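The chain that follows stands alone, in the form predicted on its own, written as structure tokens.
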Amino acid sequence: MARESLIGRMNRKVFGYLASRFPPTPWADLTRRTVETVQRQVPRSHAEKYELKTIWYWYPLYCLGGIAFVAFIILTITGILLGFYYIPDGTIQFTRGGGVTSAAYNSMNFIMNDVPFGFMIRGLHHWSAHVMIAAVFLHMMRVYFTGTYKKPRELNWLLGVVLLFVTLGFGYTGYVLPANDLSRAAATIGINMTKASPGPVFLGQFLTQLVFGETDPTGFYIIRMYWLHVFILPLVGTLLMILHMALVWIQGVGEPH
């Protein structure tokens, strides 16, 4: 009898935490009809609910999330063109003068030399990605001091701070795909990294193995990176994003009081 109680305690106070924030009944308003049309409306704004004059220096603070929505589209429009030229092999090879090269730092110069607008396509997606990490940045400030991260949106604002960790993943390894300098500095500083991870010392052998497939930096973590790039995060993230802006629908969009 102790068992059932304690479960049943336990199962009061999980549906009582899902029925706080997501009541099914406010549900209904998302395909609330007007007089004038019956078609889907949008869910009502706090400043709508309450009839408020809304402040005009508020609005562009609540466009960051759909500007680094649309930076993502720009990003899997010009990756996917990068990708039809790209190698991804960063194995290191010596030229004759004896400098060192791989196949994707020449996948990438020809790209930047070769391909037609290869290097604005390759540009356009440097200065997106940039715009977007600084967009979510921005958006989850916007989020915490406008205190919208408060009940009932908790669940939202965890899957920001998630979107974000996978956000700087997409910053960190496409950093590292054109196999130059800067990006083997990159690498070498992360695969150091994460072999210090605390901890025993084969926790963090295994997590570098994990990663970047290698302890060493020789070049094989570019395909590793490529896959993470390509087709791990994306998915993760469209994921994430999916449920993120569903339950802004829901939720309604938090504006300041």
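Only a predicted model underlies this, so the values are computations on that prediction, with no experimental measurement involved. Residue numbers count along the first chain shown, from 1. In this text, the rigid core denotes the largest set of C-alpha atoms whose superposition between the two forms falls within 1.5 Å. What changes on going to the form predicted in complex with ligand HEM:
Comparing the forms between these two forms on their rigid core, the Cα displacement of L239 stays under 2 Å.
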Second form
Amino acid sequence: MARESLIGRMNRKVFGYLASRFPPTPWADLTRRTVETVQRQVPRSHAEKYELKTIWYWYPLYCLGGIAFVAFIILTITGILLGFYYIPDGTIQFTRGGGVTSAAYNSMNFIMNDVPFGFMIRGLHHWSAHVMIAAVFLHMMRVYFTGTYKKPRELNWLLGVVLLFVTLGFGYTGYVLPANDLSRAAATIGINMTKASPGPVFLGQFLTQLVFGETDPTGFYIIRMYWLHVFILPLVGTLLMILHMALVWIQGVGEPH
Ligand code: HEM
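Now show me the form predicted in complex with ligand HEM; what you just gave was the form predicted on its own.
Every chain and every other molecule in the complex is listed next, the one we just looked at coming first.
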């Protein structure tokens, strides 16, 4: 028998991989779904295969990804509202009493005390952020302990890992925005940690300059954190979340093995 060419072998590998993860879906049937006609699960779920009775006590754990997504929607809406009043300028100004303040800090005070329902919108943003991070962690644990990170869902697990970092990035960049003492401390820690990156000194300096825009925390870093928080991370996060959930739709949700 003739030996298969290199190109042939590569084609077989690549298309074999794709076909085993994303077999052709009966797209037309998805809109008129009946139990008998549609097989969305890849492979057939454990419960279906062995015709098990419902395992209802597991089901709330399968809502965690959705809960993270709902929290993200609430964060987007409340974040847009906060953006009408927040001023991303952390440049330090000295008060008459010798304390420090900034336009960013003053704008937060304005939101809390003068904007109608401002404190509620900020509170919703704050608590939804906590819910999202908790939900993402618990969702990841559900995926791990039910073994659904395995074939054919490895790619979605990797996407999830990036989403985890995006979520944590949202948390950190948001935490430094109020420009209060706690935020300043967090920014100082972030700047010092980045400066201490392993490798040659110039690498740490370069990364700090790139991420924070300065190597000593004077308040300028707020503008970079703001841009990451309201533009870069939402853009990357939204695209990845759409892709992540599209893959769940195509591959079906796995059940415990
Ligand atoms: C912004 C964060 C995230 C959102 C909005 C999200 C959303 C979702 C949703 C709605 C599902 C459907 C099933 C369910 O809800 O349990 C899902 C499944 C999945 N997620 Fe996430 N997810 C996120 C982060 C992660 C992370 C951090 C990981 C892992 C590192 C991950 C890995 C997976 C995998 C492998 C599946 C398929 C599991 C299965 O079919 O049983 N996701 N995700």
